[in-house]
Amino acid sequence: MNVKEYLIGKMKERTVHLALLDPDKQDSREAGAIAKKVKEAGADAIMIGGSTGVTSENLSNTARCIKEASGLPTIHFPGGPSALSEDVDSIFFMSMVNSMDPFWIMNAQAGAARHIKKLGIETISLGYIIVEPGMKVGEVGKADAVRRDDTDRAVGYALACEMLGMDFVYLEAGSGADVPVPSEMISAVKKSISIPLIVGGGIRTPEAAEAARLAGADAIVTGTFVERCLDDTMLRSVVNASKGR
């Protein structure tokens, strides 16, 4: 069974939780310490990536890390076409639907894909849609974000992202952002479309994250939350509440 199989299965029974590491965040063992606790608190899988500071030897010790660590399927979230390693076990290969730059949306994507190819990584596509405020990720990805009250436009990225082929929609406000994307907009994109559909950016409560999962999330991404949480049965409301269990 593949990344995507997985995940697919494991969002037919519930939303799922995914844990966002930034390898330039913390050395590789504090992220395997991180990818441990996370996955004894109910996590389905782990996101590696960040939108700076990430090389293809940070990427790669990370990624042997938290498998050693969590056993945990591993899927790198890329913030640009120059750090790869075959250590992950899959990679969103996406494009930012919204951004300005056709270098986000497809030229990134063309100048990896064959490196990709010869290291074998399984690749899994998704329609990135940066929401407002859309922190550093949308500061770098030169994003037009979707407002916060702009449902129809959101709706529109997804809808055409699902006619483009791709496998996952990814509603995203950025990491560390003071609000999450909104409710009705989660809602409403869900209902567009039939793909699934993944939500990440200000989710750092268990409140936050039932909200996300009662609208539609088939997974829910936390990440600048479980890099900084020391307090484990905080971790662990956040993961159930995002599970729905």
Contents of the next structure:
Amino acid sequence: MNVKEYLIGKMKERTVHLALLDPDKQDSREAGAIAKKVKEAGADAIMIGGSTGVTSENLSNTARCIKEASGLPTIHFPGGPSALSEDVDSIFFMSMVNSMDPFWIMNAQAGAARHIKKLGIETISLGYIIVEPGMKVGEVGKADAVRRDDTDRAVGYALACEMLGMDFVYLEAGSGADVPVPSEMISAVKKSISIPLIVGGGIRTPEAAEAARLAGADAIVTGTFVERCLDDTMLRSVVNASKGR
Ligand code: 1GP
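Beyond the form predicted alone, can we have the form predicted together with SN-glycerol-1-phosphate (1GP)?
Let us now look at the entire complex, which starts with that chain.
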């Protein structure tokens, strides 16, 4: 399966919902059980990753359990170049474009590229833009986070990603953020680019998911919410609000 084509195909119909599971937050069997529930709720694919504590081993085990339990396409969402696995269907080959450290802009990628090619994993290039508060990923990636009111700067980065030929742009407020990316910023970025826009960080209610969708997100990511949600009805409400159905 070509995951990029699958996602773009789905995005033509409606906003896509991506559930993010961190191999460091639960064991692989539990990740499989969550993936099954989110599949039933309507999620379109599963991202696997986290900023710390991900190893090739827990990544592989998690990817296998998710695949077996849900059958959904998997996308490795890497926290660095060291943990890689051929058990994922694809990888977001991403650059944190507003990092202050060249390692996260292109050096980590250069270090991992030959290995990824050898493993034969489908790469989906992604411009990763950290917006305040940025949380752990902003800290680890030494991001010069875009201020929540600095929409022009977000648009500039997103356009630069498109001009550099990247497949997708991701506006990231950071996992567990108390506020998601502002709707005005999503909407301004969406209007300025023609490649798909992914939005994530701090989305844990149907209202927040709906706001991101109405502002123009092509894909909405929820991590903390899906990992912690014990209420299937609530899970379905957030996925449905993401997808607009
Ligand atoms: C983090 O955008 C994702 O990379 C998801 O964030 O855990 O807050 O949903 P949450």
